[in-house]
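Only one chain comes next, encoded as structure tokens, the form predicted on its own.
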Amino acid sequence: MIKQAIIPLAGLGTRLLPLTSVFPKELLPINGKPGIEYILDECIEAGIKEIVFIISKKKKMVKDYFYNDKFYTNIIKKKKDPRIISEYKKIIKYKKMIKFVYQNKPLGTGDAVLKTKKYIKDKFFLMLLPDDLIVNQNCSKSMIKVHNRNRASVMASMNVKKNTVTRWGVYKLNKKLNKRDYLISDVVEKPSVKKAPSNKAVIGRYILPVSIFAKLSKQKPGKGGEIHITDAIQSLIYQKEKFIAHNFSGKYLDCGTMNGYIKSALEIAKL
């Protein structure tokens, strides 16, 4: 069972700026919550029972905001209101489940990935991307169960327009198991439109093994000069290890850019 997830939160989300100037772009409110905890939401009724965030210094306020104990119970005081008392519930609810590491120099993803070694337990885990929300349907919880059949590591794939993929990672699908999952040959960071192995693109959801951690303590940089977890991933497949692209249900919702975010929070409005 999948009961660990990972969520990057390191990132400085310039594309949000001026938003993010002074405030994470993970507790920048969409529909009057917090987006980082339609993330959270997701992992616990998927069954997650530990999270794992990766953040920065910079991103310390991302902390404070689980960790504000003082702030709710001087106003729980004075002030019996229902709804703060359910948020403070909540907010402690989170912080039980949740451990912090940091990634304070901006290496990429798969750098990311590693800090989070000494904290997995278990043969494989869940990492979540929070600038994709995934709504109606619950991504996680759906990718646990092709885990489940298959003993093999899962990511989330989303058809994208060919011009476009040059943003993501790209897989190359070999054997369709079913209507919604195919074996993957291979996933290629940011290719070229020529290059495209496919339109089939690599979507914020990933359930990897521990057996990534050894491939990431040796990569080197890639494109941009970061490490890349597509080309980890890349190279545990040469190796044979088993990874099925999923074709999620649910509606995919890009929050990393200001019209994404923008385009978000009306999506959600309507749910």
Given for the second form:
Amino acid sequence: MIKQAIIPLAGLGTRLLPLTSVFPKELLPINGKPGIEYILDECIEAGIKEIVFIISKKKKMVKDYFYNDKFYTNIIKKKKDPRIISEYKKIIKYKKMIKFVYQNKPLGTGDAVLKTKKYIKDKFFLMLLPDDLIVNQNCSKSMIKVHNRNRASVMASMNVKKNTVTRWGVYKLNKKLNKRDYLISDVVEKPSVKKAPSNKAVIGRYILPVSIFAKLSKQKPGKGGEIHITDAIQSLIYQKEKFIAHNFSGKYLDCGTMNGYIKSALEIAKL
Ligand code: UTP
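Next, report the structure of the form predicted in complex with ligand UTP; the form predicted on its own has already been given.
Following is the full complex, with the preceding chain placed first.
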């Protein structure tokens, strides 16, 4: 069973400047709720019991959001507003599940994942990238089902336009397992249009094996000088570790770019 999840939040958020110059993007509201709460609700509904946040000093506000008890209890003493009480209860529920670990320099997603090594207890764990919202389906829950059936690593996937492959991790299909699941034989971080093995991209949900930590500890920087999780996954695939791409049925909302963030709020308001 997958009971632990990790969420990297230590990036710079440059694509959302100026909103992110002082404010962490994960706390930006999407239809009246901080983006990170959509991710936490997805985890809880998927049966996750413990979540590790990878933050940086600049993202300390994320921790403060969950540790603001005094403020809430004072307000609730004065105003017995049921809405505030229920919001506070929700924050307490989240707080009980979350551990924080620091990545002091944004060296890449792979380096962020490596920081959680000592917290992971089982053979597999879930990773969610908070910029990637998936609505109309609990993608993590579906991926956990795929994992339980196959005892393999799983990555969320979707088809993208060929001319946008340079933005994503793109994988090579080995075998179709069923309508939504594919065994993969390679994955490449941000390939050129010419070199892309397909138009199938990896989206920010991963069920990873603990063997990824050994790979990451030796991982050299790749594209753009960053240590990418995709490169460590590629090494594991080359060593015959089984990875399945799950073509999720929900709708993907990219909250990491300004246009995507604005669109996400409009889409969620329609739900
Ligand atoms: P991205 O590279 O897509 O986003 O990282 P970013 O760095 O936050 O923002 P931009 O690209 O400057 O606009 C994907 C996820 O991985 C985390 C980010 O916080 C984001 O949630 N991340 C990235 C880390 O935790 N550490 C890193 O070193 C890099």
